[in-house]
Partner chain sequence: MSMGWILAAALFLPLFPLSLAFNRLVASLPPGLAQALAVLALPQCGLGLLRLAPPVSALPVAVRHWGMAWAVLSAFLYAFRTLSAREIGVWTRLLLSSGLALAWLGWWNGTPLPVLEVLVFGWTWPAAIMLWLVGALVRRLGGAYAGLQGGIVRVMPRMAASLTLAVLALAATPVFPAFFATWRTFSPLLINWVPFLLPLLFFWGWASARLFQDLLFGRYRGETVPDLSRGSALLMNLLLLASLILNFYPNGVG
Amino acid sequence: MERFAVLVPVLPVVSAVLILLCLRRHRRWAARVSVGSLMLALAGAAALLVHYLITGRAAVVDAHGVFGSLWLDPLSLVLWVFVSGISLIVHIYSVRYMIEEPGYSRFFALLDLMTAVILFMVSAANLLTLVVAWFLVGVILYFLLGHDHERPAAGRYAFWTQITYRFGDLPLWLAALILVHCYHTLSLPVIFARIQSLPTRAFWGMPVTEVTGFLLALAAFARSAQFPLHVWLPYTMDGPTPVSALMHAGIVNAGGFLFNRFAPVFEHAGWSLHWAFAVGLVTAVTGSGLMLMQNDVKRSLGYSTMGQMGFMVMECGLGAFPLAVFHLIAHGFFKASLFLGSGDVIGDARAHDDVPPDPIYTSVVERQPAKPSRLPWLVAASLTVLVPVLVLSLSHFFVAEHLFYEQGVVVLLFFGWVTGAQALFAAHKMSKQNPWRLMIGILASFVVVVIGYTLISHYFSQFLYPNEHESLMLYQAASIHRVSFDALVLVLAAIFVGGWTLTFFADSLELGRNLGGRWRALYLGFYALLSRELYVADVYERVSETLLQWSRRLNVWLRWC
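Taking the form predicted in complex with the partner chain, give the structure of this chain alone.
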């Protein structure tokens, strides 16, 4: 069975070659071949996953060389099904969406190549294959984003993406070369086995796992749009919508994949995980904050993805690696459906310029309560704060009690509590004629979602990491000193409670209108900072202009020779 596995990533390559060589003028056939090959790839990936579930045996398909070996472990197989599934949806959507675009056949060939490269990347069994596939994703994405070559904006933002990806490739290259230098092989399974047998090996005076963990995390940050390497993501909307969907649903998740693939390295790289947690947290807050300020649907979705990616990296930083994979899959399907539906939303808004009389819209956009009837304040506050704590704690306690004492799980539960409380608070503000009915409905949904999520994530974790010792090692690597941890939780709690209090008073006392003097200037300055997206893009532009000026001067001095 494993011998045929190579067909899964090769099928889209064959389709791309066939389209480029023979079907450039036969648009319908190009689309049919492309969709057909993806269907076969998805079927093959699903069959291999079922085969693994039956036999429980991971395999390495050796290419008998330094390049092209595949590793059929649970991570690869799950991601094969996910990637080929998302790609198939995008392919089918593109058949009609792109029909009037020039370069229709080329578009499908590039989509096929992109899919093939991602499939190779997630299943690479040796470092060179992984680095090459990682590199090629950036190259092919550049041409997909710049598909409409008559729009200079498409070229400009494809260029930003390309530059950020190239920057992120460098730490991956260095990490790969360090691993090869220290463990004398390109094979990933062998490298991981040697790390387990000698995890304390030093390099440049530091543990080799910490050095490579740091570099791998940096590569993941660039690929998953972590602050301040995020600028390319919200602006890639000038590419075709199917490419946006594929990128936000699949390609941008590569950071989470990289963390999971190199989990044996991160088991011994606690500082890298702490760093990932901090960067992920900053990215989640920044992305979500900037999302709220956008007036463009697609850019708002871009910042939403940035926030989600921040949360995914944060999960990795907490040691919850399988949860990050579960998150990336769930987010992938969710975001693909939003992107592929965004055209309809925009079309509807153009066709009907009157705002629909929707109570949620009235509440969120016009900031007016839909109905004056609400639950008593104390009851609502108690439900908002207590219910998420009880539901989250009990569900996790019954499913995996031993994990309940890990710091990473506690922090995730804390964030779950904050999110749940926010959802209930929002529901309280949108109260209707029968507020109790609404609250009970939302509570019931919350309970179902939390229990479902807990159960699925638990069994998914067992599937991805059958050796539970490995999961525990990751949680322990992500742990910090008890006192520091307690202080961190207190600080986070203070920030969130302070934020809620500020929001409450700002709303009820209309602080925004009554601010005066220095506070108003500070408020406006902060608003300007956010509306310019923290000036990150401006800084990059200034730095690159300065470098280009120096390059020009050198060329003039040396007479262009």
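Just so it is clear, the structure is predicted and the values come from calculations on it, not from any experiment. Rigid core here is just the name for the largest C-alpha set that superposes within 1.5 Å across the two forms. Residue numbers count along the first chain shown, from 1. What changes on going to the form predicted alone:
- Put the two forms on the same core and the Cα of R25 is off by less than 2 Å between the two forms.
So that was the form predicted in complex with the partner chain. Now I'd like the form predicted alone, please.
There are no partners or other molecules in what follows, just the one chain.
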């Protein structure tokens, strides 16, 4: 069975070559061949996954150190099914969506090549295959984003993406060179086995795992749009919508894959995981805040992806590597459907603004609304704060009691508590005739979702990492001093509870109207900062203009010589 595995990534390559050589003028047949090759690739990937579930045996298809060696382990097989499935959906959507665009056949050939390169990347068994595929993803993405040559903005932002990706390639290349220099092989399974046997090996007086972990994390940050390397992502919306769907579903997620592929390295790179957690947290908060400030649907989705990638990297920083893969897959399907449906949303909004020009309706809307029927604030506060933490804690405790005491799991429970409490608080603010029925329905849905999510994540973790010791090593590497950890949790809990309390009383105290001049100026300044997207793009533009100015001066000076 493993001998035929190479057909899964090779089929899209054959389709692309066939389209470029024979079907460039036959648009309909080019689309059919492209979609058909992806169907076969998805069927092959699913068959290999089922074969692994039956046998439980991973395999390596060796190309003797050259490009194309494949590692058929749980991570690569799951991502093969995910990537080929997402790509098939994008291919089918593009058949009609791109029909009036020039370069129709070329677009499908590029989609096939992108799919093939991603399949090679996630299943690479040696560093050469991984590095080359990682590089080619950025190159093909540049041509896909700039597919419409008549849109200058698309070409400009595709170039931004290319520059950011090349910057992120450098740390990966350095990490690969260090690993080859220290362990004298290109094979990833062999490198990981030697790291386990000798984790304290040094490179220039520093631990190899810490150095390579730092470089790999930096490469993941650039590819997954972590702050401040995120500017390219929201500005790629001028490319075709199918490209945006594929990029946000299967390309930006590459940072989570890189962390999981090099999990044996990060087991001994605690400082790199702490750094990943901090960067992911800042990115998640920044991306979520900027998402709420956008008035463009696709750019809002772009910042939403940035925030979700921040959560994914933060999960890796906590040692929850399988959870990051689960997040990667769930977000991929969800965001692909949102992008592919964004055109309908924009069209409906233009056709129906839901504001009928009726003077009677306007007078009714402008009247002071009646006082909504809500739960008593003490009951609502108790449900909001206590129910999420009880449900989350008990579900994790009964499913995996030994993991309940790991710091990474506690932090994830804490953020789940915050998210659940926010959802319940939003439900409390809704005006309904029967608030008790609404709250009970929300609580029942929350319990079902949490229990299902806990069970799925637990068994998914056992599938990706059958060796439970490896998962525990990742959690231990992500841990910090117990006193510092307890103090951090208490401070964050006090901040969130205080914020909820302030929000509960905001309406009655009319805090928004009673802001003083200084606080109002601070609020407006913060609003302006977010509306300008933290001025990060402006800083990059100023730096690029300065570099161009000095390059012109240097050019003039060299000509004088």
